[in-house]
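Take a look at this single chain, the form predicted alone, given in structure tokens.
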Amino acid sequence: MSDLTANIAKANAYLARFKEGGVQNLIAGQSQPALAGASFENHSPVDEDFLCTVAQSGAEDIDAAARAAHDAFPAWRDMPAAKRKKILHKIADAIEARAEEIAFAECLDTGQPLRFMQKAALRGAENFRFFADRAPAARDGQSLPSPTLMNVTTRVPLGPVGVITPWNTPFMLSTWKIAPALAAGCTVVHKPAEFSPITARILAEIAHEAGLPEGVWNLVNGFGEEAGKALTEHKLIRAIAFVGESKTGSMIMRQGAESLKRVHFELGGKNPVIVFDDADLERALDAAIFMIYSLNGERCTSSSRLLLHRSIAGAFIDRLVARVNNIKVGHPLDPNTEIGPLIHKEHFDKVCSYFQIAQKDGATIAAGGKAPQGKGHYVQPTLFTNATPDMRIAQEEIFGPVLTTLTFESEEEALEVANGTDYGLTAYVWTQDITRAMRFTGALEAGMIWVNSENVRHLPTPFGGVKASGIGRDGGDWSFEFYMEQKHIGFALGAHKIPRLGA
């Protein structure tokens, strides 16, 4: 039997227990269809085969969960911070042990190759790990004495708040987001995206069975129209943090202004990664085609723009093109395959349209540019050349395993086309100029950069962007700052003067 075969099996075993009964809500500890009854079908971009049916929940729903989370938030808020920290260590075991259900799951789910689900299960329990950790200092404060009071400063937990996740690594980014709202104290209603419900659902599961009180933690799932809107609107609900496009983070806004609610956006990205005619080339041709053709090229942080000093330009797009031809599209389980099926026919469709954009708008397809024929949502890897910074494939946000590539003279013109989108996520620079690094560095619009490297995640870090790209920062101190009010408190130091009036 090969390892895709022998892949196969354990995943449909894994999701067996699904295809029968489904995923389903889980309001208050309760595991529960919509109150409506209404559901929709999940298929596999792999082979549109089924994979089960979902809760298709509404508003009623969302108010169910919405008041779960309103009740069971004071006691989760008042459990001393050592006890929440040891549930939530206790979530991130029972991840690792259940890491491979997750990964296959996944993988079946969302189109994502095998290497690197492997890694988003224990990615997920580091992030419950990290929080965990600091859940005992969360309301940590400062203390700023004055000739008359003693000032002092803490942190509260907000209360309920609504998270939003996609469906790209979905597993991976709800533990990112649920992991510091649980650590700060606060209770979290879950509307995960419907394309992706299947390890949400699983999420929820060890999150009860590790000892979290019932309505601490509420699983809705839905459509965003529908139970999204739903939850962006509800006067229970402190704040928003949603991960997903830009369009959808600015209507998230309008529909939360009349509760005023606290919103958290990490949006879209037309990330560049700029090299200059000193760089190490192997290292950044290699950072490069990671960063695009990893994880189906659908990550808001991939590098989707190339631009090249022109002097190196067209030896590195020779190498370029080579290497992208050569990587290995197929099944997400087959431990080989280095780029799977897109997420959707709808997404799909988008990306593919980008294809006869670019050579409308006059670019040159040097790799790819084509589905390959049969079952599955299935891309080649595609690179652009010839392209112009005011084309829309150098603009607009593709999101599949699809590479622009520019070129550039002067740094002046670099850092012009660079910045010259609405999006600022991240950005990668190549130089070994150390001066020119911090002179661009601080120049560039991003809210992320690397230099000489791969985006390296590293958790005490803030992670988030600006323009286009999102509102707020996540990581270390950063996501306590978003889940947590700052409460400042002054005692009088004596009977110092107070101004009298109508005396």
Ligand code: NAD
The other form holds:
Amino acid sequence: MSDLTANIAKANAYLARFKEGGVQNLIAGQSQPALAGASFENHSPVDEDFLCTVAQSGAEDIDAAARAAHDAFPAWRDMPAAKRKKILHKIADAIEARAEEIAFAECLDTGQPLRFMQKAALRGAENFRFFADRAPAARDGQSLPSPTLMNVTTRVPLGPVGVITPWNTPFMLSTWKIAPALAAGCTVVHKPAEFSPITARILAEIAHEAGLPEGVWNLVNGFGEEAGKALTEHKLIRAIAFVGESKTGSMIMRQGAESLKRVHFELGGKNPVIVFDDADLERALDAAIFMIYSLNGERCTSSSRLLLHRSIAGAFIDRLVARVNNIKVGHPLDPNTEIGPLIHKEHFDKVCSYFQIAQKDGATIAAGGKAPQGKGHYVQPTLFTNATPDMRIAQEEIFGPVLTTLTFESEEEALEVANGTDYGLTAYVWTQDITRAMRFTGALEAGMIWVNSENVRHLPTPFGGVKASGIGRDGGDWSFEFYMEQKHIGFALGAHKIPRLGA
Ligand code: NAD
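Output the structure of the form predicted in complex with this ligand; the preceding block shows the form predicted alone.
Once more the chain from above appears, this time first in line as the rest of the complex follows.
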């Protein structure tokens, strides 16, 4: 039996219970269908085969979950942090123990290749351990004495929060948002993406089996415009941590305005990788390819615009074309696959539409540009050349294995092109000139920048974007800043003069 056949058999065994029983909500520790009885079907991007039914929740399910989170909050908030830390480590242990199941489910549900998903579960466990270890110090504050008062600060958890996640690497992203919320002492209502519900369910089950009290973490499935919208509008929900498209972020801000929601947005990107002529071109090539063609190009931090110094552009593009044509597209459970099928027909159509847009606008398709015949949402890894910065392929987030190359003559021009989009999530700079690197990174409009490196995530560092790419930061203590409220308390040191009115 080949590796692929064996992996498919294993994945089907893991998913059999969902095929049979569907993906239900988990509210106050109880598995339940949507209260109105509605459900929708979830199909695999690999072959469009039926995977499972999913609870199609509405405002009444969100209300039940928000109330459960509200009721569970005081006890979770007041639980000694050392005990919360222990539970979060137990969740991490269980994620590691079920890493294969999580990876296989994620591959079939999202189309992401196994070579990347194998690490997704372990990264999820790491997120829980990182924030678990920080839980005991989360409430620490400062002492800021004045002549008359001993002023102290402390942080308190916000209360029940809503977490809304997208379909790209859904398992990892869910842990990334939920672990710090729980460590801070908040309770959670999670609305995962409708296109990829399975691993969110496994994760919530793991949390309960690890001893998380009922109601602390509630899972409500459904569509964005129904369940998602209701969550952003619910009065008991104090904040929304959202990962998804920029235009959805705007909608959520409007929806949450009435109840004055605090929001944290991790949104889209059109991230530049800028290669100067003095760079280590071998490493720059590897990194540029990795950052756009890994994870099916469905990653917010992908380097979707390649800016090349004109003198090196021709030779660099020749090598790029050869490598792109050599990338292996295939079944996500094949260990050799580098690009799997895109998540959904809708998204597949969107990505493919850019092949025509590129040609219509006058760019060249130097590699790929087609969808192979047959079942599944497969597209060829694609490279656009002869593009100009104002073209749609250089401005819009395509969110697939599609790279647009641009050229520049001077550092000033490179900066103008790099900053010339609505987005500002990440940027990647390749140069051996340290002075130029410092000058250039200082002027780049991006929340995260790597010099002579691909994106290497280090959990204590801030993660987030500027402009249309987001509001707020995750990582390190920044996550707690979002999920907690600063509180100031002033203690009088003596009988200072109090202004007397009406005396
Ligand atoms: P999306 O915005 O369509 O959906 C994300 C989530 O929002 C889903 O759960 C969806 O159901 C929900 N939603 C949709 N409409 C809603 C509404 N009106 N109210 C409340 N919830 C609503 O995004 P997607 O297509 O699932 O994901 C891809 C996008 O996510 C890309 O733009 C990508 O760049 C972005 N992303 C950003 C980061 C980051 O860290 N900046 C990370 C991953 C993905």
